[in-house]
Amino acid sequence: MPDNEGAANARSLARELMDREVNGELDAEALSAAIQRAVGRILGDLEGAVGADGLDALLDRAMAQAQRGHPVVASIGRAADAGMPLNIVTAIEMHGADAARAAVETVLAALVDILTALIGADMVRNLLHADDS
């Protein structure tokens, strides 16, 4: 379990990272592009790093960690078939694009905690280009 700094450093990169692509989007169309562009990015990020397996095991933890703090997540579910490994579409379209986006950073902060036990701080915001402008 993380401590509460862990936390709050995993939820404030998750939220860094989503800001790249959703930048004060607020039409709900366009958040929910930008979700979706955001989310691509990371987890090609991520699959570039661990591969495809190593992906699916790191978001397989994620998502139930982050369902115990997050009803919203169990929406979004696994779809590894239709070439993005989360289904953020059908969370929008449940619970709606401001909802969604919180849940998706959730399952970040989720990843961001998990990869921080194995690999440290420093080298998960380097993975996931934290510190790139």
Given for the second form:
Amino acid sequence: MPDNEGAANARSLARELMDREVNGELDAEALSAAIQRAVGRILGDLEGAVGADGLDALLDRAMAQAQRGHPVVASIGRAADAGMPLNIVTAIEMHGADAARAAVETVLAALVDILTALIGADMVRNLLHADDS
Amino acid sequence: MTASPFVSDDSVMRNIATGVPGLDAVLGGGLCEYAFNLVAGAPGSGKTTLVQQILFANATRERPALYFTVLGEPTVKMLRYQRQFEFFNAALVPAAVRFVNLAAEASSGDLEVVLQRVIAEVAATQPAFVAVDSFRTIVGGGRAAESPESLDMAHFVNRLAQQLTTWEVTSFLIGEYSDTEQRQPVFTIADTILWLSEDVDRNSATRKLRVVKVRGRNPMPGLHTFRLNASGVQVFPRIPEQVRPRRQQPVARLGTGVPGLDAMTGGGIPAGDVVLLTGPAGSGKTTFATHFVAQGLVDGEACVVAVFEEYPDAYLTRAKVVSTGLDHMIDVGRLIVTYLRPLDLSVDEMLAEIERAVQRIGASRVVIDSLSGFEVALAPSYRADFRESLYRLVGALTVSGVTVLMTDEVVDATPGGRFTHERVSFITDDILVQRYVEIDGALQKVLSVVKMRGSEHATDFRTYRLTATGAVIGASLADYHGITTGVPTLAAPARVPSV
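Form predicted alone done, so how does the form predicted in complex with the partner chain look?
Shown next: the complete complex, the earlier chain at its head.
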């Protein structure tokens, strides 16, 4: 299980990554599009390195982990679409864009946390291009 | 710009330093730039580590590496394991070393799809280096030509090599192959083939590397031991046979530190000689060897002692009988006591360790204590070639002018016993023999100089004692007969002629 500091760092990194695409005052439609874009970019970077199967495995566990702490995650679906492995349309429709964003952030934080345990925080930041301007 | 990774420059062919200790020498000067390299061997033989070590040593943001993973070890797991090595620099991932997964393309079974993805990534990144791990899972999983558009294996390998060379890429294909598979197209097309293997004998495992082929280079032949540790791969090039330069007369004589022994050897040990000191257990071989070291230190030389039968601390404690200053000499960088006792050493690995120590402090005297311990420390597969290995070891040390003293235990100290192990005496210049004899019902230690190449020396046996301050040579047994039987008798006194 993740330690508190590790979980906080993972959450912080997930928020940082999301903020790059999802920032400013956005209406629901624009917010929805920005979340989709953010997810596509973040997970796309990772998929390039670990492959579709590798990303699938990571997302399976991240989703399972995130669902325990955030009920909205249950309405995020998995998509077979290359470049967009999460389907957040239902989550947005059911709970609104803000809640969906929070849920996606929770999934990403879980993903970061899992990866950090496996390959180290520095390499996770690099693979997710967290330090790129 | 970053520092050039090239070890030498030529207008067309340039060498790339691998960053793997020992490997450049084995390859004949490093890897050829833009070469299509195959790293082959059994699973677990160190292929991935070797290639990643080369990439991390060479890749930069300006000259990045693309590392394609395929249908083998999951990428995350590979990164997890590989980052444990000191060479693995996480800060270089992915800016300088970028991992790209080809599993989806490889799973399609269509080699054209795989090739197009590789080309697309290479075109986008313009890397200086490309690795495909495992190449075998691409060509093994790829279907042979099923349609006119589909590539067959040979064509795929050929096109891949053409593309990578055209893009000025130095490439590494990593694959699990057995000895019987060397007819595969990739073996023909590859410019360099490194074969990694593991010899397992009883409880000992030794990793070996062989350069099967290098275009345009003159690699070192044979099998070279390598080790995998926290630093990564370290190759120990097989010691080439060295021809010692003809001795320039007169050579300096080195004091042995044992009162009386210098006189027996005609003034000390000739510098650059190989000395074998043999004797039964408890005869004081280590004491004499320690005197030799202590005298060298007194004379301002630096010394290396390779011990096999005890830990350095134990050796230094016992050595206090001869000299109390050895610890200080270690502190000031004049003495290195190196302990070599893993049971899977190769002679090349041992020599590398000793040579490193010799170079570090500029040592002119080396003691190997003892040959028996050295032989036990060797991996079983090397013991069969012990004599030949020792020959190469001693040659490599003495060619640079180092004087080597080796101790060796002779079990047969009784009548009819041997002076030395026949298998090693031929490589020595000087042989000192210790043995026990019984005189007047008491066991005494005696010493003789059996051989001093090109030098006068005493030929009698002399007693010696191991005292609280070390070894002391005593009286000559010139008046005794039958010393070599172990039970000498005093010769009858000369008769006084009657008047």
